[in-house]
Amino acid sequence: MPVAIITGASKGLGRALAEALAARGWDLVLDARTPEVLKDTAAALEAYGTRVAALPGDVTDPWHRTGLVTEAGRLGGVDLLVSNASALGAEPLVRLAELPLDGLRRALEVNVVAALGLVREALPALRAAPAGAVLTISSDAAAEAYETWGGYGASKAALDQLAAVLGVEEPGLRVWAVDPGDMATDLYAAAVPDDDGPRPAPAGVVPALLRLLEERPASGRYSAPALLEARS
C-alpha cells in the first residue's frame, strides 16, 4: 500500500486528506502538536482498515521529523509527502508594522524551513518510490497583497519558491504547491476572529487535492477552486 507523511493533520485539510487517503487503501504517517485530538483522528481512520502512525510534536524539531520518516520507512517507504502544518506568525493577524519579528520567524521555520526538512529527511524514500510526490499549502496570501497577512503570505510564498526549485530539481518527482482557497480551519479563525461569515469546508478541497495524486500533473503551482472547475 501506499505511505503518505501528512502534517497537520488533526483537522481541517489535513484531517480531511488523511480521510480521503485512508479510504483508498493508503497508509498514513500523521503529525499535529496536540497528542489528544491526534489520537481521536488516528482512532477514526483505523475504522478504515488502514495503517496509521500518529507522532504527536513540532514540525520544527528535526527528530520529530526523523521519527516521522522512520514511522514511514517501517511501513514500507514514503510515496506522498504532504507540508500541511502551517504558523500564522500572530493570532490574530496585525499590520507589518506591528508584527512581531518572533512571531514572522516561527511563521518561517513552520511554514518553510520545517517543511525542507521534512523534504530532505524523506528525499531518499521519494526518490525510490514509484510514484513520489509533493505537495505543499500554499495560500492566496502568498500572490496577493492582503492587509495583515503580509508575514504568513511571506512565508507562503517562499514555501512556493521552495516548492518550484525542488520541483526543477528532482524531476523523478512531482512537486505541486496549491493554493487551497476559502476554507473554514481553526487557523483562519485565529487569523481574524471577527470575521465569522460562512465558509467551505475543508473536505471540499480535498477532490482537487486527490485529482493531483490521479493525473499526476507537472510539477508547478495549482489552485484548488480552478482544479475542482476542470473536473466538472
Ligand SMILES: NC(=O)c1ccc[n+]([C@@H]2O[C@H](COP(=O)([O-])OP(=O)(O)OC[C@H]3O[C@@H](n4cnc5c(N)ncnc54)[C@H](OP(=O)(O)O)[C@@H]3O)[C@@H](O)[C@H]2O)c1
Contents of the next structure:
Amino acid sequence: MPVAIITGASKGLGRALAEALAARGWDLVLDARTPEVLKDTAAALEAYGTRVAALPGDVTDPWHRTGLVTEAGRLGGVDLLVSNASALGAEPLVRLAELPLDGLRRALEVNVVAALGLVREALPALRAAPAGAVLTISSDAAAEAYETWGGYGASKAALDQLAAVLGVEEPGLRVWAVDPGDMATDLYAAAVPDDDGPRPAPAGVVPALLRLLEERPASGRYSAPALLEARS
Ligand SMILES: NC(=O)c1ccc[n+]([C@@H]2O[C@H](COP(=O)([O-])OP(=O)(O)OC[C@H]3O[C@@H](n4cnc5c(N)ncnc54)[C@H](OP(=O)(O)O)[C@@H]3O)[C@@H](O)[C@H]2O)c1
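Same protein, different form: I have the form predicted on its own, so give me the form predicted together with the named molecule.
Let us now look at the entire complex, which starts with that chain.
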C-alpha cells in the first residue's frame, strides 16, 4: 500500500485528505501538536482498516521530522509528502505595520523552513518510491495583496518558490503547490475572527487533491477551484 506523510492532519484540510486516502487504502503518518485531537483523528481513520502512525509534535522540531520519516519507512516508504501544517504569524492577522517580527519568523519557520526540512529528510525515500510526490498547501495570499495577510502570504510565496524549484531539481518526482481556496477551519477563524461568512468545508477541496494524485499532471502550482471545475 502507498504511504503518505501529512503534517497538520488532526483537523481541517489535513484530516479531510487523510480520511480520503485512508478510504483508498493508503497507510498514513500524521502529525499535529495537540496529542488528544491527533489521537482521536487517528482512531477514526483506523476504522478504514489502514495503518495509521500518529506522532504528536511540532514540524519545526528536527527530531520530530526525523521521526515522521522513520515511521513512514516502517510502513514501507514515502510515496507522498504533504506539507499542510501552517502558522499565521499573528492571530488575528494584523497589518504589516503591527506585525510582530517574531510572528513573521514563526510563519517562515513553520511554513517554509520546516517544510523544506521535511522534504530533505524524506527525499531519499521519495526518490525510491515508484511515483513519489510532494504536495505543498499554498494560499491565494501567496499571490494576491490582501490587507493583513502580508506575513503569512510572504511565507506561502516562499513555500511556492521552494516547491517550484524542487520540481525542476527533482524531475523524477511530482511537486505540486495547491491553493485550496477559502475553507471553514480553525485556522481561518483564528486569522479573521469577525468574518463568519459561509465558506466551504475542507472535505470539498479534497477531490482536487485526489485529482492530482490520480492524473499526476506536471509539477507546478494549481488552484483547487480550477481543478474542481475542470473535473465537473
Ligand atoms: N482555511 C483556509 O481558508 C485556508 C485558505 C488557504 C490556505 N489554507 C492552508 O490550508 C492548510 C490547512 O489549514 P486548515 O485551514 O485546514 O487549518 P486547521 O484546521 O487549523 O488545521 C491545521 C492543522 O495543522 C496542525 N498544526 C499547526 N501548526 C503545526 C505545527 N507547527 N506542527 C504540526 N502541526 C501543526 C494543527 O494541529 P495543532 O494545532 O494541534 O498543531 C491542525 O492539525 C494550511 O497550510 C493553510 O495555510 C487554508
